[in-house]
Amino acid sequence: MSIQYDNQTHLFSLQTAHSLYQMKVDSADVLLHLYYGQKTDEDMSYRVRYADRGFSGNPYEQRRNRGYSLDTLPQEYSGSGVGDYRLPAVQAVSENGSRSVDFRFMDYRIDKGRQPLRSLPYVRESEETETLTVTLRDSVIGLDAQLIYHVYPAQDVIVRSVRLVNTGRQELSVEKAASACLDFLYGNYDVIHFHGRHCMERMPERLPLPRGTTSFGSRRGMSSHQSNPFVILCDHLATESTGDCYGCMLMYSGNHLEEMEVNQTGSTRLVSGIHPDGFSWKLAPGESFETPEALLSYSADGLNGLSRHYHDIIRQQVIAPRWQQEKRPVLINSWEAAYFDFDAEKILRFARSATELGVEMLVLDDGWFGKRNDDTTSLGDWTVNEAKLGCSMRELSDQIHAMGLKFGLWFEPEMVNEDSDLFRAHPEWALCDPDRKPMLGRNQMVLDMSRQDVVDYLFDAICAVLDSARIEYIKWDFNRSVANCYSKALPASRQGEVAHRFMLGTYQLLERVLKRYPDLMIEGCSGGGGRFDAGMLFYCPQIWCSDDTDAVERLEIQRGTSYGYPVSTMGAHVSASPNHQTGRTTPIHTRGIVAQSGTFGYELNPALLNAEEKEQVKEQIRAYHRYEHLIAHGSYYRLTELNAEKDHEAWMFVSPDRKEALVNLVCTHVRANGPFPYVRLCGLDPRKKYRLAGSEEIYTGAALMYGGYAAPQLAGDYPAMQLHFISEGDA
């Protein structure tokens, strides 16, 4: 059993393979938290000392015993008002304008596998999945929480989520509900968050936390460019293969904060959830309301290890079954070989090209539809423009299909211009506040996925162009910020739930498609990386990883993405040099082993390469196909610390028996006469013998992760290599 109670001590201990989860119901039934770290048998309850703190007080039954203050205890979730001055992970208004939310331990219950959660994406049980349920209630308003913890002992994850229920006879007001509350009550950490910008997301940054509270977040109405719900806490010398580290992902795409404080007495809460800045949810009598998941992770073992648990378990549990083990095509996508500027020739010829290659996909990107020739138009309006095309869907996809290759397509269902005909038709559904005008991205406006007539309405209109010809692909974008947050549809009083209410339509629409096309491949996009979260994962088994094609750029992105999230999800192409977005001029031989980090493609016009050009392409992909299985299922480590000077990006792929690794190697900052590249290597089997493929050279495992591996002197505009080591047997 990964989940035990102790009823004479009322202790909960929850257990994954390395790790222990522990809480206990105190005299006052107020639900502790003691621990979280490294696995042990203990009965951790002595951690959590008394005493009197100025100006802490006491609840009203300890009211003589002044070293009981709910504003310095250890809680598991804390209420707001009644005496806990730190950061609140559930507020709430009351019919008589009371905000005062107590919770005190009422039940619990540990059943084997989960339930899924009723509207949001959740983490897919396996065999050892179990689940408890523990209760709290404010029994003055009639507020119950119930939280929920499910427990994945092998990937070392736990996930938690709450549900909110009125149990009382009055209308309550939520404005705040955290899906994890965690209290740390020793320690010094930095935190780690991963910022950013359209075309250089999840940048990781690290910061010793100090006095005071710590936020990040986004109101942007998605999980966005400039902030991912995804934190780790770390001790000041963890590195990336020791020391204490603790992750919290929040599997969410919409508004979301991150918050820590770190109190008078040196204790550190963590909090995290959907952002309650303009967030109001209506409890009626009986009614409920639950969060979304939120991934517990801690490692003993450094960045990499507790990277490695996050890559297990979205590699495992949060992917589709139909996509877990699938091979990804290798894939041409047509916006920076063409942009708008194509009709079905050009496609084709662009298809003729790449299949001589051995790409085995083609996307077709935004400009097929409405009268879509630029970014002024047509959004909405998801019919096929056969005057521009010159040709049917059908007949496009068919000689695509001849050529040997897939096909995909470009679409952006939240979104629509006010030059379209669906909003000449129904103005009402797009997101705007009465009496004002909208504010625009992109010259375009986004549509209320709070209303189910819009819902239905993009399940029809996709579906028709899905029936109409043979596709095997959807690249689903999303290309602004939310703003004037208002449905037409929802009275005054409930506005506070239309950001929220859109998550959970865009969440019904993907849910939908793909129950009717099982075997439909999404891959999600915002502007690249806007919603990169483990969220949109649960239906997109691979993201658009940034906009930012540039391979140097590109170092920098996948190393910060890698922390949480398995390369096996992230979408990285070859574009052309000079760069797009940069202007770069880089080799294509270094575009390619960043871009096999990833799911393997090009985005550039293929009939424009010369004939060495060209072979180098055949190589590429017939060397990701000889990898993929390492890339997409093995464990991956980072072999150059986070902030560390260097000249050089590392990082490699081991497979899950040990028996190959895969290294990779790019100089970002080549210096004449300078020293070797040098690297320790990770995850070997230090009893074996590795040779370097296409050499004599043979090495033991202990040898090359303890004494590392010198490469060769490289000259030229960021060069790289690949090294392919496999195993000969013991040394």
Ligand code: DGJ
Second form
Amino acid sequence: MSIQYDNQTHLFSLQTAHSLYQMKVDSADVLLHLYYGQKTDEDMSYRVRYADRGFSGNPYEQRRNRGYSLDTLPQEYSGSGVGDYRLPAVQAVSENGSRSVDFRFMDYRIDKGRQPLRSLPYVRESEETETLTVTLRDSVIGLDAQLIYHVYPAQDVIVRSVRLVNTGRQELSVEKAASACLDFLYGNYDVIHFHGRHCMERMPERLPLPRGTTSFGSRRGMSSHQSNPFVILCDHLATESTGDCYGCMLMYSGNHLEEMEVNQTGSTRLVSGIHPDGFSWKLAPGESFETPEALLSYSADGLNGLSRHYHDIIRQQVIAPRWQQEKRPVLINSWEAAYFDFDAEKILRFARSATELGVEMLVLDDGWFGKRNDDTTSLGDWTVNEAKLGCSMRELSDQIHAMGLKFGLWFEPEMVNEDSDLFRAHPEWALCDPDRKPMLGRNQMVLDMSRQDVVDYLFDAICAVLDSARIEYIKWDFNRSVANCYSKALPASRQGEVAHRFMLGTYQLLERVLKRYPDLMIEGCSGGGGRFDAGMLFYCPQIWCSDDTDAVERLEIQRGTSYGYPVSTMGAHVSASPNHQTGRTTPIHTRGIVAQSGTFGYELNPALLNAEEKEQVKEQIRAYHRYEHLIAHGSYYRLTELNAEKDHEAWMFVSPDRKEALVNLVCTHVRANGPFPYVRLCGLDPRKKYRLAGSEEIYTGAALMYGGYAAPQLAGDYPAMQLHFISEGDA
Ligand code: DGJ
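Target state, the form predicted in complex with the ligand; input state, the form predicted alone:
Now the full complex is given, and it begins with the chain already shown.
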């Protein structure tokens, strides 16, 4: 039993393999958060101390007890306006204009397994999953908060969400509905968040949390390049391999907010959920609202330890079972090879040269539909441009399959160009405020995915293309931020629902397409990695990590992404040199090593490779197949510290049985007479002997992990090396 309730002490204890999460119903029926950390059987109630603090008032029924204040006690899910002045988890407006929400414990239930969410992606049930539902009630306004906890013991993850239910007789307007609220009674923490921009996503920034509120989030209608819905709180001294680390990852692809507040006495509150700016949801009597899920995890083994929990839960319970063990095809994508300038003959030439190199799938990117020869036209018109191709999609896909390749196609379903038949027929289907001109992004507008007729149209349009040819893969793009988030289909009073309904429409479309084509692989994309989140990963086993394909920049982007997401989800391709985004020249060997730590592929014209490069590509593809079991299913470790001064970046994979490891190292700064690139390996068995493949060198796991490995000095521009260690049994 991973969930226990003690009737005497009113204590809820949620246990994973290495953690304990504890809360308690106190004598005033307030649900207090007691502890989240290392696993133990202790009752942690003693951690709560009571003190009379000036300007921290007392609930009416506690008026003689000035030491009891909602403002100083650790709350499991904070209300608002009733004396807890810290960040609220929920905000709601009653018909009389009151904004107060005051929750008290009602009841609980413990269930084996879990129910899926009704209309949002969720963490799939494992054999061990148990669920705790605690109902809190504000009986004055008639609002229940059902706090839902799914425990995944093996992965050390607790998944939280909240269902708000209107149990009263009046309509409520929900203005904020966080997925999780987590109070840390004591301790000082650093926050690591993942900021960025187009072509430079998920850059980790580590900051000591100051007093007051610190927040990160997105109001762009997408999880965004600028701020990933994932934060880590860690001990000031935590490193990649040591120290307390807590993660909170929101499984959502729309607007989100992660808030942290350090209060007057140094306690910290973390609140995460849908961004409340612009959000409001009408809740009529009897109606309910479900929040996205938040994946919480704790590790005492530093940032690498925490990342492994997220890698495990995503690989095992978020990615669809259909793709969990499936080897992903090595693909070649037409975008950087041809952009909009292609016909079927050119694509077939790519395919022919790619087959000779060992590539397994060809993806035809943007430009095959409507009248699209640049980015000004045709989004929304998902009909094949046979005049441009010179043949039908069926003919093209048949010829590609005849070469032994799979075939994939690009779509950008949620968008429309003003210059399109779709917009001419249905201007009301684009999001836009009445009496205003829309904001454009890449010359395009955003379709109103909150409308069922729009979702139905897109479903039919996508199915028509998929039925017309053999297509095994879709790249699902999203190339601008949302603005003018106004739906012509909803009344004025419900416009605050549009951004969330937009996401529900997108998820519904993905769900329906996948239900109809269960073998279709969808790769997520949003101008690279603008929607790289656990919500999209529920549908898409891989996501194009960034439009920046420069191998040196990718070191940072893929490293940043790895804090929350496994490399088996990161689309990574070898592209041409000089690189199209940075103009940098890097060796093809280095580009291969970097792209191999992802779902591997190519993004170049293979006909332009010289004979030596072609041989290298063939060897890269062979190596990818050789090491795929380690890369996709092994444990991943970053071997260099965040923010450390360094001339190289290094990372490694270890097989689950610890018999094999693959170490990758790229020199980002070669120095004359410089130091040897030195790394300490992780995750090996200290008692085993490991041979460095292709050499006579044998080391114990203890030597490689404690004494480390000094690589020979490398020369040239951005040189790289890959070291494969294989166990030769016990030392
Ligand atoms: C943005 C994607 O990230 C690129 O790979 C490419 O598909 C373009 N869109 C096409 O418009």
